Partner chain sequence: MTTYGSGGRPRGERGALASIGLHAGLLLAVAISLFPVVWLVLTSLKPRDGWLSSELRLFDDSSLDNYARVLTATEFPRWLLNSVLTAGLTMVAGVLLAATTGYAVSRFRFPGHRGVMWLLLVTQMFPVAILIVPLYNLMAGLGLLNQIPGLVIAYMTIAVPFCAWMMKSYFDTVPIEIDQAGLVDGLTPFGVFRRVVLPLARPGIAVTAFYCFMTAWGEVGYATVFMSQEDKRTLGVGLQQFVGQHWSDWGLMTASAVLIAIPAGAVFLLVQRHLVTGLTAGATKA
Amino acid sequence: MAVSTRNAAAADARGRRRAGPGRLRRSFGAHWYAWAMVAPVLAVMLVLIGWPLARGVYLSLTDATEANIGRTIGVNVIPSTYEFVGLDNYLRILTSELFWDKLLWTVIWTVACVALHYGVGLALAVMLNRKLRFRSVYRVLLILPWAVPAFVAAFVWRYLYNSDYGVINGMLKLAGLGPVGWLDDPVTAKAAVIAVNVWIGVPFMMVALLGGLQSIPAELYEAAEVDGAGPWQRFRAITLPGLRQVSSTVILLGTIWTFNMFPIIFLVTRGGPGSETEILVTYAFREAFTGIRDYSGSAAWGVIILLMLVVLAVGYRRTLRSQGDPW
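Let's have the structure for this sequence by itself, in the form predicted alone.
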């Protein structure tokens, strides 16, 4: 009985292996035009993304630094002397207290920013979805932060937070309060960068959720109102389920973007005071481009960040699928 079961399983596996290439061949034959259309894009992505990614993974398995990497000085060509060290860089990073401190702050930063992005964006979207005087003007004003480049917004907010001549401290003085060293204290510096990122990210959430709100049939609200449902009941029973697909997409995108939000941290606080506001991606940059440049260590930090985001995206997608979402 056991032998026949193993034989059946082996035959089934062989059948699947035979069916796999067949399906691929049939798909290519039926949709060759689609493959031809996307082929140039795939080739460009392999060159622009695949090669640097493969190079980064390779460097993460070596001891490449500024001292032993190949370079050209005038007519002198110095060859690379770095060596393959396996998983030493990963072990060093994952066993260091620094990594777990940065990971904890990165998670707090991401959760706080995405929660505020979604909460404030949803509130504004619900408000702008109602009949309101000057609604178009409000929409334009609220979307303006999204149109401002991130580096410009970072420089503007850095000026606003300035301890000596910043506008925020100026307003505090007019109110009879003392100045605050916004970027000099770890707590206020973290709150400051979260506020800047929320200011930049809310318009995207607002626009996406507003589009989702306008796709919900008005008849559902009218029927619920006739049945006596209050505003909170209509919001909970109609609005939130109607926004489920949009919400799942923007939350995942917002999480990935915020997790890797380099310009806000780097340009507003430079990672300071000390390195208190540095997230994983800014620390990887510091490893590669400041002080004694540790290319292999920076590459290992980058690969770890990539793996964490892949695991997050796959887990998030499976969770949504288990709840009936078509993702």
Contents of the next structure:
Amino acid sequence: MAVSTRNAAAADARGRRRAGPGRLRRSFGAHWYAWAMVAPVLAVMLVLIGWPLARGVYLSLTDATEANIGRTIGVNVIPSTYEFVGLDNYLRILTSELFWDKLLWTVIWTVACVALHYGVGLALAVMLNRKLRFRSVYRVLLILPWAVPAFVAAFVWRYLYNSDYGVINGMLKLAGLGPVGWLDDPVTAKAAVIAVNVWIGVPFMMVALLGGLQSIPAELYEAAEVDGAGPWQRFRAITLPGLRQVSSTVILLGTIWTFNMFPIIFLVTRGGPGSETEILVTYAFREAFTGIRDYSGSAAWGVIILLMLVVLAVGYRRTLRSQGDPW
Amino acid sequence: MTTYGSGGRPRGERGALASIGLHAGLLLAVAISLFPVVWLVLTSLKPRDGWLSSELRLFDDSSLDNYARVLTATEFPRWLLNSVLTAGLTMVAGVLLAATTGYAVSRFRFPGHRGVMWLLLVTQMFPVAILIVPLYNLMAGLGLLNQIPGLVIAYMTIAVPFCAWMMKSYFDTVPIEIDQAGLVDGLTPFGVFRRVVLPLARPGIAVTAFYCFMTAWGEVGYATVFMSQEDKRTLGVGLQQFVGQHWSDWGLMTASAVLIAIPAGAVFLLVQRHLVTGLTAGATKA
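Now that we've seen the form predicted alone, could you pull up the form predicted together with its partner chain?
What follows is the entire complex, opening with the chain shown before.
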């Protein structure tokens, strides 16, 4: 066994990058240890994600609610009585105005947050990348919000926004202005949750982009300056292209994270006022776990959200690849 | 570090005005990033009902009253213990399971390699909503609701793909020549992994473990529905009680928030440099 492993390893070391499935048996001989190493994670994902996912998709095709799902009360086992209803849930959701309302707000939320994360993060990264006194002090202080767990941040901001005791209204009063019910009005509540999420998310973008900036060779800037390029031209022609790899990654990750950002909205506004600040994810959650729990409806929302994100990620990657990025 | 500046003509040189602008901009950003945290700490130090005012008085009659109440008169210590246990177990299981996978996708180009990478990315996209209902039913069936192992299982769906992804990026930074030297010396691929690469990747493992811990530590959605029993709650769920619909006590809230944020923040600042490298390096080299 040891000998064959060694041979396989040697063969692999020689032909590492060569994609050669060849015969199944040879492939197994050459790759079995790679597969063995991947196996634990695959097993976990299959059992913990694959199975619930399959069941979730199935539930979304039924009319399961709290009332008709199988359960055990004491010693009594009540069997499930929900039925397969095909695409009814999807049709109901996709034809409801509510869905399109929530989708619109979720898209606005995601685009606004990611744009601000990226814009502010890039601006700060560029500033921090210059020769500057106290640079590392600034850097550490600016990273601080990242260290605050999201749910703690959500509670802190809820306190800041409080209409009676919140410091934001306190400052408005000092400035001689009336108090604002930040979380009671749809427009200000939306602005408020975006502000919280931007506050939390900028440090990550800033540090990632700073890393990207520092990997751009200084000679490029020198050459450009010798050629008479101004600061803006250098930014356009060197900085932005130099950051492309990092940017495309953090934007995709940021989009996915923001689209699914649960705790901020759930804890800052609880989706309110009404359900004005509810994004798709928090809505689906509420649907499943408040009132009469609508398991099938919630599952259908989940499937729709997931499909949208997969389409987004595939499209995004394809676009990047067609532009020559290896990503 | 210095990107600007090389002999002859000083580069990146700015006028005094530009310097002032730069510092002003950064100071403003620092003020915004620090203010909520500072205000949180100040409020927590106010006496019992001190939060009932937004006046900007500092350290007038500060007291540790809120902290004393949180630690003695509430379930906070219990929630803290639950959170530590849950996040700790998630972290250990996540890292143990994910380490080999991270290594395999970093080093070997095996059939199915692309598929595994994609799977890891797609699972990052899973919204809470799609898995939570089936997982909830599954837990209910297995009697795992209100049990810490149940919550850990739910968190594995988040942590395992994530850990594998981060571990991959760290293994990518370990030169492949080291593996080859190990193979030449007669080690099996598993031996190389365990005896040579794993020890070298120790900082990476530490950072992955920390990130994994923080992910479980800050999760609210799963915890809210899986841990409904008072003494089983984690911090994210328990704290919601302090500021409910009809009654809030921001004194308790701010004191517990400080207790939660300070240790996490301290460790975080120590490892933050590596966090980003871990996340972005893996993604850009995929």
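Please read all numbers here as calculations on a predicted model, not as lab measurements. In this text, rigid core is short for the largest set of C-alphas that superpose within 1.5 Å between two forms. Numbering follows the first chain given and starts at 1.
With the core superposed, A30 shows a C-alpha displacement of at least 2 Å between the two forms.
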